[in-house]
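Next up is one chain by itself, shown in structure tokens, the form predicted on its own.
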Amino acid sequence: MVSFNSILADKYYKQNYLEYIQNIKIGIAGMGGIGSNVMNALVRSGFCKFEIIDYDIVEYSNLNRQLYFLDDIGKYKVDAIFDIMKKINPMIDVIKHNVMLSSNNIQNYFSDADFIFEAFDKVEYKKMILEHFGNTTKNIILSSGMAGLLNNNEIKIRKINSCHYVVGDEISAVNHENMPYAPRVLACASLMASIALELTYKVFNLTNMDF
């Protein structure tokens, strides 16, 4: 049986680079529209080591933009996304935390993560991530502003400093008149995932790899 890893090594990456990214540790805080789709993009890109956090369950209203299915309704999101990702690459190594992240327990998570993806809706959670990890060398990738129907080309990557990034339009907040829809949410998640792949490639310093 052909494995997912062998497909990547045969068609997309040199073996030594693939082995390198498979040892990069990814932390994702929140497994909703952003987090589930970030993980999907990263697993399909060859990343294997994840630590994921969410306390919520999958609901019908999630299906318009989150990477879940009808038979996931009622499951904890960390369990559902793990099962889905294993169908892509059974070799992934995932640490799941079915907890609500808070200032009282955040020190227990992401201690060895190379990248931390913030995928929460509320500003206070974004602030908490930055306050706790902002003085470390971890790459922190935040989401901000991807609600609405209009394709106004404002979703972008902004580099805050050497290891902090924010992705989105940084304006459009989710509310009853400005709901999150798949096109903009998935665009934001894909750009966030692309940062990890690009930075990993630059660190590895391969200049002749054919994608």
Given for the second form:
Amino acid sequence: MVSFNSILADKYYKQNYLEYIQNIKIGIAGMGGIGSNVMNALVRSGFCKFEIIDYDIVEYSNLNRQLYFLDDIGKYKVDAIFDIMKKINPMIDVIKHNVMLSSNNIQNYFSDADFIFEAFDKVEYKKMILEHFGNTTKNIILSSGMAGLLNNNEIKIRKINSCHYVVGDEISAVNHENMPYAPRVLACASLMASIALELTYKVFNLTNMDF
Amino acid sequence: MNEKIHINITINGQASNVFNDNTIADIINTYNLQPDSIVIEHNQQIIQKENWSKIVLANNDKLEIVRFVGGG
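For comparison with the form predicted on its own, provide the form predicted together with the partner chain.
Entire complex below, previous chain first.
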């Protein structure tokens, strides 16, 4: 029977690598412009196990860059993204937390995640992810600086150490003069997602994918 | 008499010359960084803000300053 996973196995990956990434646990903190697009790239790439956190609902103003659709407006983002992702791969396994992460509850989340994607909006929450999980062996992919329309080639991956990466230009803050738009936000999200593929690929030590 | 001497450290991957009595807090002040927007990794360990002034840098130390700006 043809399924999304069988197509990935037949056409894009060696079976053992696909099985490997299907068991990698991905945590995503925030389901806005970065989080929704990171998840899209990872689900399409074959990742299956997710733990996602967001307290917010989908609004009209999100649609310029976030993966949601008109009929998602008013839904909780964690519910809306799960429904969209199931349309790509119905076999995904998603733990949804409709909560606001804080220093009081962060210890309840991502305890077995292999990767944590920081996709929050506010600086204090971005910091909290690295400060809380930074001294573990988890791979942490952070976002910083993707507002505006200019300097698009400045969006980059900076490796902080073997398991911490920051993606963005580290300068362009979102504010009233510098709003977020799809091209730079998606570029940032795509580079973030690419790190999960690159690191898992390297761990698996494959030299060539079978096409 | 303790004379200041220069030591070599790496800040965000770049070689840098600092004094042997410099703390992490001194470096943050030198670069005029906003403490509330940064996270510091010192030799691959996250250092909480309250310890920045307690850690004196040593030769060949690696400091990573992650600067966060809003948006996601």
